[in-house]
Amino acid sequence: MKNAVLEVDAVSKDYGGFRALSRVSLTIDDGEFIALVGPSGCGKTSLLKILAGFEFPTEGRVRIQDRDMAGISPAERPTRMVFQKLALFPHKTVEENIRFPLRIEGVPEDEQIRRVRTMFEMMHLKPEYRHRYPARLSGGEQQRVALARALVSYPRVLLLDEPMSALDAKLKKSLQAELKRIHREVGTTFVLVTHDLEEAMMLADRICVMVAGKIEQIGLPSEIYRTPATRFVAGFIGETNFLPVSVKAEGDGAVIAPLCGRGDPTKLAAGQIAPTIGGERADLLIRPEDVRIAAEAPTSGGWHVEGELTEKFTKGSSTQYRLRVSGLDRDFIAESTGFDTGHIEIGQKVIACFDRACFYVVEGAS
């Protein structure tokens, strides 16, 4: 059983008259990889800066390894931070950049050499890069140097502020895989702030979704995606279809019936209903990959909507179809594996079917 390495207790942060964080509480286990996600201005970077010691909370407290961090400077904390712009020293070589924290800490020379060598191996940096300056490295190589400098002093918590946001898509994918490997090898607790939801799903053990300075939901990636606590989380994480339904409580679950499209009333268990449901109207969450395009409506048991195909996109390993459906204020999306064979044309009437095993109900739009 893991122990908590970092505890955030009812932390609030005010900047003048603006409240960036409002009574945020969060516990992170030793060795965990957690991602903070949310729209711009939700407070995730403010929280990261408070953990690092670059900002102090207006209210509440932060504890790292059971030690209260009130008044503790960034240099004195068992944390290191990788910034969005990396902040490598341009006048220092790669080796000097990586060594810098060890020299500040007064680590013996032979131990410095050993640790730098270990970082070069871990980050797959070529030995000839030791005497190069950051400007002579590629973006991915600079990223590896920044990670090496942050990890060389063996911090208990590594804080990452969108470190891969400026990289091209192919390089980002490669470094995401490397970051996952590094986390597994070093066992340090990672806290990542990212706008890339796919990155959060790929890397994190848990995802913390924030909005308006508060935590909306914390959970496993599968929980956040399949059983979101609120409509906001459902719409924020991945592409989503919302289909209006009626809801009638029955036992420990509820019976739902479509208000748009067709389908028989269906009994759902409590685990298929978000805890925020409070009325007789709600929305059925249907992920695009759970929708299939058919020539005819299902004869029994299934739910479906009929619409006009407005657009289709090839996304490499899958094809996405967008339908205009009467009664919905936005396109209904289906996504299937493989390439489109051209049998469905823009403007054609099609049937979109979805299975009840994938149903999950969230509150309706306000």
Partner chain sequence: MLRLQNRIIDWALVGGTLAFILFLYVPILTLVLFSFADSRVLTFPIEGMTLHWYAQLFQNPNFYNALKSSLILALITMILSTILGTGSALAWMRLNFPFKRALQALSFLPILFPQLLLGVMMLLWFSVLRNFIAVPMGMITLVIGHVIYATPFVLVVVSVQVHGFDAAIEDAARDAGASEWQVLTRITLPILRPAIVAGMILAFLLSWGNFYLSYSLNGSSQTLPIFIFSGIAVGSSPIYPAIATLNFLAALVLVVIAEKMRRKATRRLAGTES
Given for the second form:
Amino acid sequence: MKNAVLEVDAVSKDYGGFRALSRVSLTIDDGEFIALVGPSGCGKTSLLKILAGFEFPTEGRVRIQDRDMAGISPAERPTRMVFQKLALFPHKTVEENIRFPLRIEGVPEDEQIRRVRTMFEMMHLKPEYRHRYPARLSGGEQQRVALARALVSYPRVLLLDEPMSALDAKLKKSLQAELKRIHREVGTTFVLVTHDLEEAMMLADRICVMVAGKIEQIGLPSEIYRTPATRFVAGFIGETNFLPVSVKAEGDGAVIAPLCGRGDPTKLAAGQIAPTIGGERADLLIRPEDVRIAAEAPTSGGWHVEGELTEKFTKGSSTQYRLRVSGLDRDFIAESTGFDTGHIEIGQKVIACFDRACFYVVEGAS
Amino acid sequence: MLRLQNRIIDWALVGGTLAFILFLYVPILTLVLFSFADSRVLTFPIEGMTLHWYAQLFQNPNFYNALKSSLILALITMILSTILGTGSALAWMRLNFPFKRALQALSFLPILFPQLLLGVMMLLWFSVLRNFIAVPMGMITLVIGHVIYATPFVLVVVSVQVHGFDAAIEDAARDAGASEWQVLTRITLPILRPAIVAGMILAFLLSWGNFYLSYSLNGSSQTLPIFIFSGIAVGSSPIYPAIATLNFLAALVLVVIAEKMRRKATRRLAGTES
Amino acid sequence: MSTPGNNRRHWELWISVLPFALLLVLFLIGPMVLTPLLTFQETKLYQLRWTWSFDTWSTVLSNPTYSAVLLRTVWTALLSTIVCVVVAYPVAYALNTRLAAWSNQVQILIIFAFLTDAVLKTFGWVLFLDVHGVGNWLLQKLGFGPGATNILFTPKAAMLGIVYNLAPYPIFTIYLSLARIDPDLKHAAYDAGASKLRTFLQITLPLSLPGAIAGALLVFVLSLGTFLESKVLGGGTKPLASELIRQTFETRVNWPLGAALTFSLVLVALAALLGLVMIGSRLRIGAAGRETS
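Having seen the form predicted alone, please provide the structure of the form predicted in complex with the partner chain.
Next comes the full complex, this chain leading.
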């Protein structure tokens, strides 16, 4: 059975005249790993600071473990925070950094030592680092110390403010895996703020996409990817194709027909249509990996576009083809696994086919 | 050809800098030399070496009084300027308040202003003030003048360090349950300590060597620079080079400590940002 | 995170900023307001009398002695400023380039000399420049005629003292503005084929101008208030304004006159400081323009 550990109820936040959050509501379950994702300025960091108690909402309430957090300071909340720039105490050793919350709390000495040792083991920190100053550790090690300092007092909710944004790609990958493992081991609720949807998909059980101070969609990673609530969510990850189509409501679904490229009109179920669609035009969302490059158009009315190959990139595990299609203002992108076999030349006419099974429509570009 | 030209420029720069350093130390070395000269008149070449003038210096009661005044004044100035300067540096960095920019400009005025004029204007102020409250010219007025002059320097030194100090570090301590007092005493002040100590030493030296402000504000009490000035105005004596030599030795120790602290501070800052 | 304006937990910082602010208002603003007011009063029998009149100002403006002293003071300050900046620039430049590795040590040497009691250092120069001093002895040994350093108790010696005491200021301001220049700007100029000299003239010099100007104005303003050098080294035959002010207070006990002379000098200093602010903002806009273009 799932218990809500944290409830955000119609929270708004104004800074002067600027509305950073606008009636945001969100329930987070105990032990869950949730990611708040969005472009910079979307309000995700403001929301995190409100959860931590560094800022207070202009309107609305936050409840943690059924307790109203109005006027409760960060120290008194069962939350701990991992800061964007880590905020390790530069004048304290690694061990002193990790012990700091326990000392403040007045935890008995032997218990402090035991817990610090547990943290060292969990974070895979070498014991000889105990008496080093943070400045002498690598970026990844500093990250682990910051995590240890936040987790050592056994918070119910761990808040992470883009803790990996400053790391290089390779280190980031390995720390993401570590974070997942640590979450599994401690079982505490993790709330991660990130602008990287891919990172969120890797780590989180649920993702909350925010835009302009509002929640755009909350859902499982697969839902965010396959059935995005809005065009914005659809386009937030990687590169995506949008193909204009006409929409005609039919029963609880709709029939779509291509306005660019070819294909027989197709009936979509209600679940294949974003809730934001109104009117007769929409965009068909086609992920590059769902596109197949072919030499000839499919018979039997299968959906496809025809275009001229403008560029191809080898990405190692896959190859990306970019097509100029008349009627589309952006390149149409196809991605197939493996190396390019070299049978298509740049400038050649090619056909890009896509399967009806993964059709999903979002509102057209405004 | 170009290469040769570049080398000449390089060596001219190095030579010029060395010449400048030499220039800075000409009067200092001259004084040290004469403090050991075995002659009542300060002429060169000197005839012999002696420690006689140091002995005579310590038998001079006026010197003792001036030394005592200077020491008390410099210590009080150091303590007050450090507290006020550190407080202001923290407030400027962390707070927004009305007239903040005006206050900042005002705070730096004492550095940018001719000290003599500052002293004279304060002297006038105290003299008029005397009609309402009794402010005896002397230690109190000296302290006020010196604190106003030295605090901006402390402020600058501490501000530089506050500037490179991520405010999230304080939030991390609050998040870990620390009270405001604990944040201040366990996190903020210890991190700023090197800069605060450097600022303290600077304030001490600025007060210790100050002439222009003291000249207007001293009333009847004599500080060391005033004692020396009134002495050399009458006629030179080898006890002044002896004072100078002792002074340099003490200042040397303080400057070395201050520099060590400053470097420690920059190292720490570099560490947290890597 | 601790957003400015979040005063709930910052009340203790208010306590820390108020005492100094109060001190400044009481003992800096107060004197600055009082001084011009005093110029309209008069002293009789060593007592200040609050009678509003322009007598003092008409004396100051009509008596050529005062304007001559003021002019001489400004002239001396200007000359010292030029010499200081010319001396300081190469040193600051060397500390940023050829001597960068030694910059810390050199800076300590400069700071140490700088923080040493000015009265003592000035006296040291007297001993050095004396006809029977070290300097003359050295020069005679090197084959110069007797009295080669015979400048003691002349305005030249006073100028030497002023430059000596104030040159470290522009060294630090110029050093800081040189250090702030992105080295890649220089590299880009070399890359484009510019010679070292050209790079210096077109890149380094203009970008370090703010530091040079700040240092120059600092020297100018501070040298307005010197009298130690002119009295001890210059022999006091051609007094500067500060000396005159001291005399007016000490021997003639003429407060309004002293205040008027002080205020005149303060006006010159404030005008220079205002100029600094204006040039500073203009240069900043110029520098920003350069960066974007």
